[in-house]
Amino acid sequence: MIKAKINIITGDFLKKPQGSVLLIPVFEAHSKSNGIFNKVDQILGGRLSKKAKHLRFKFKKDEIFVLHETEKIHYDSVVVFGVGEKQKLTLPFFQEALSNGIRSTVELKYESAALILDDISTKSSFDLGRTISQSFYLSQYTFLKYKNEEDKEKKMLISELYIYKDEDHEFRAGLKMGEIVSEGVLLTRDLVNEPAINTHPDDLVRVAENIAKESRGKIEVNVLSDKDCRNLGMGAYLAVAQGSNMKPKFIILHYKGSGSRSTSKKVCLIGKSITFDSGGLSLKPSKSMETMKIDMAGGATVLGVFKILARKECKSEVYGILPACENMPSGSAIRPGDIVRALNGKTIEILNTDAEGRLVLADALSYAEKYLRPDYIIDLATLTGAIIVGLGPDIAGLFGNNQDLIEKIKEAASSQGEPVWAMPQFKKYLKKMKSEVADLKNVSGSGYGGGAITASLFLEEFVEKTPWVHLDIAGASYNEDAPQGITPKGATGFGVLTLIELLLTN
């Protein structure tokens, strides 16, 4: 449970000060037509323009400044932040130009801040208000739990954000749905951090069970045992497994929807859950296994969006599925060559274990359309490092056989910030998939790339006629650079903004 809090204040903020810092939004090349700029800037006797001057400061989105001789105004300091040009402004961009703000004023080590609206206008106060909370929530965000109590306590969090706005109850229960969606983001992002040694299957049940309790009653799970996953000839999925002590947990969150099923969808969002890959008998160069805690990113962030189904209704039937297992070397761990029968009758030959992602997700998507029968399956996976080489570390590719849900998953993804890129379903490289010895193998073998497309055409194999889309989010899932907008280092949550907003919306 988020425990910062987000508090309107109607008022002058100068007659009625609230918080430690003043964080001040100023378009680019408007800072003389900014009132509240110019109001605080005549107080300081010019200081601010002054700074502003001496930094060649020109108000872009990144650009931002602080003053601290501001004893007059009753506040701390003085935070400024540029928002870009006035004409281009969209939620995403302020998004990232506030949490930007936001940490800087963490950075200060204030607990307490006051933010200033008067020159932010958009269409929706509504969403303005959604992006503001989670722009406060997820900018703040590290991942401290395995960390002495001394850098904990170094670690200081703007408790609490105060903003001078009229009443509006638009705006107000866009703060509420920020908050909500922050903590599935959080969820995510905590489990996708936290070391393999705490997240086995087991424990991937335990928090479906905890969304489901908090649902109450809107939420069910059923995990599947290796027996019940062998008896509907989950070959594949089960392949992957086998060389883990681990057993394997099949979880199906089901949430019923709001909406009456004439006019609502059924959903089928299918996560990849290796809580650990080494690789199996292909065994990954250690440097390589050292973040491969991610690789139940795509499960994880099923599990956020659940979390917020939890609190937030939604019109459509929503299915979650996770194939969760470890995909490890040992004496019983399937071998290089191995033939193995998939959900869906399909034969694989298994030339490479680490491309184990793609044979987990491959029963599941047949299990989704045979028993579930939705109206469309989303899957998302840290599938392939060819996406990261293709599209670099931030976007996800998006790949699918309906271009109409390709579209809406755009456009979702789009409003949310969460940059994706559609790719190419190139038919002529599935037979670079087919095997001589079976129907299928795990990996084309070609030395010339394209292997992010080749592993997304394995899985289209796996879907037979329901509108599809895969997302592969090896790269965007897990940030080892600076921390930028409301991404942190780390586990950056990606998908579960996108996922919300396409559930919400259509």
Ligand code: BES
Given for the second form:
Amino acid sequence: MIKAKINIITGDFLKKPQGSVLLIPVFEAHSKSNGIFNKVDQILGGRLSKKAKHLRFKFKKDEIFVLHETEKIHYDSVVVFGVGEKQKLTLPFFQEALSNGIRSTVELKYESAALILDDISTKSSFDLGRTISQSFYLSQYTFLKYKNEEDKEKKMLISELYIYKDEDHEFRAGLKMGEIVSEGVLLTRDLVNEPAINTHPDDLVRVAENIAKESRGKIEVNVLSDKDCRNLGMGAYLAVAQGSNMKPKFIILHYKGSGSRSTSKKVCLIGKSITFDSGGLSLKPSKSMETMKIDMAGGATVLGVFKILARKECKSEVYGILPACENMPSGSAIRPGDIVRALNGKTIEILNTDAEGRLVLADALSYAEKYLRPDYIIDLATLTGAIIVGLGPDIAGLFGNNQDLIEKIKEAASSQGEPVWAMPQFKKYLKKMKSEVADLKNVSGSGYGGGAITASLFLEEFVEKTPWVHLDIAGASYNEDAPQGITPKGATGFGVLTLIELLLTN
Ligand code: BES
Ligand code: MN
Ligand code: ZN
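Other form of same protein, the form predicted together with the ligand, not the form predicted alone:
Below is the whole assembly, all chains and molecules, this chain first.
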């Protein structure tokens, strides 16, 4: 799938020059620790340091400059990018800086680049390799599928990256790992960016089945039809689906895991998979509806993780659940005031058909706990606009019923540079979700704020005793701002890195 290639070159970047552009990472307050910068600067007659001085650069992370006409060292241009203080260098930080450097190269229309790592030292060369290939593959992403050939042509990408480094098996394995992981993230981004007309529940089934095929028997897919769900009593999930012409598909992926039953964990990942959220009869205003093709981002993240599991061994047994359906208004749609019974027997008064995510997740959570009996459950959902109000557009809200699991996910996310923030699962607010005529209602109704918390408290009513974490990715899954680090405009693929880290290290 990925066409671009990373090559390791042993030897001197000056004697064996490869690629059009030389990428040089530079530490802050550039000093003796920047041997390569100083060496190139010297050959170029001090032009690099002169330019840095002119720009008043301190080589903090987002400081990048380009010097052209550098044929003297056999490269067309040099891209110098700051990586901050040497003592504080972390891999997510380096990933962000390198990604910005790579994007600058893309903007210059160069198709190949060389990277010099002499000054960069990290504890693990595997992790360094992985970070570099993730930066390379993820920062260049743009969704061009529906652009004409001419426009696609204009957006040239770097097809070859050359890294000067002595042969190192660990590093090479890290590069490969980064490529496999990137393919998962890219699948998630493509699915989320794809318009809803092409990501109906049926289409998601096909994606899941393709992943299973690629896995050569390691992953199995099972799909529950609307009839199956009716027989199981999934009244909440089916209520959301009933307004659409597209049949709901409750998709279950299963990765058996390479570990032994007694020592390894059984995990269930659930992804909200509303293939389009019009709001239903509680119709959204047109502006708010424009991006609602992204409402299956949780499911797309789970598919991205399974794409990686198809190629990368993991001890844990992993289930993935995508309760896929479309939220549409029609003569058969659920009405405000209707009461439905969920799989766990609880009744729900649906007062706002636009609070549909919690309804489909309610049945998915109960299903997971009752029929799969996992050691822990994580759900990912573009659940509330309120989380964007609370945390802004980039940070995912983290909720849960188990402190140990919350800490593990925070740790995994921070190691991958994915911003999450733990929110209070403030039990007193649950009373806002109690109905006069049913066990629960699906919106809190009156009063200001706290919408992401009440949504999470609603979900918790469908988990009895299993450790569970909910990630509200309404903001984090989609980026309307300029690209930054590995994050492009549009779908971000948020969550894949964190979940893979969690699965591989726990
Ligand atoms: N899918 C939306 C949440 C959302 C909003 C995702 C913005 C991405 C960006 C969800 O189904 C929804 O409509 N939530 C309502 C809940 C409300 C009716 C209680 C919301 O946030 O307004
Ligand atoms: Mn909605
Ligand atoms: Zn929604």
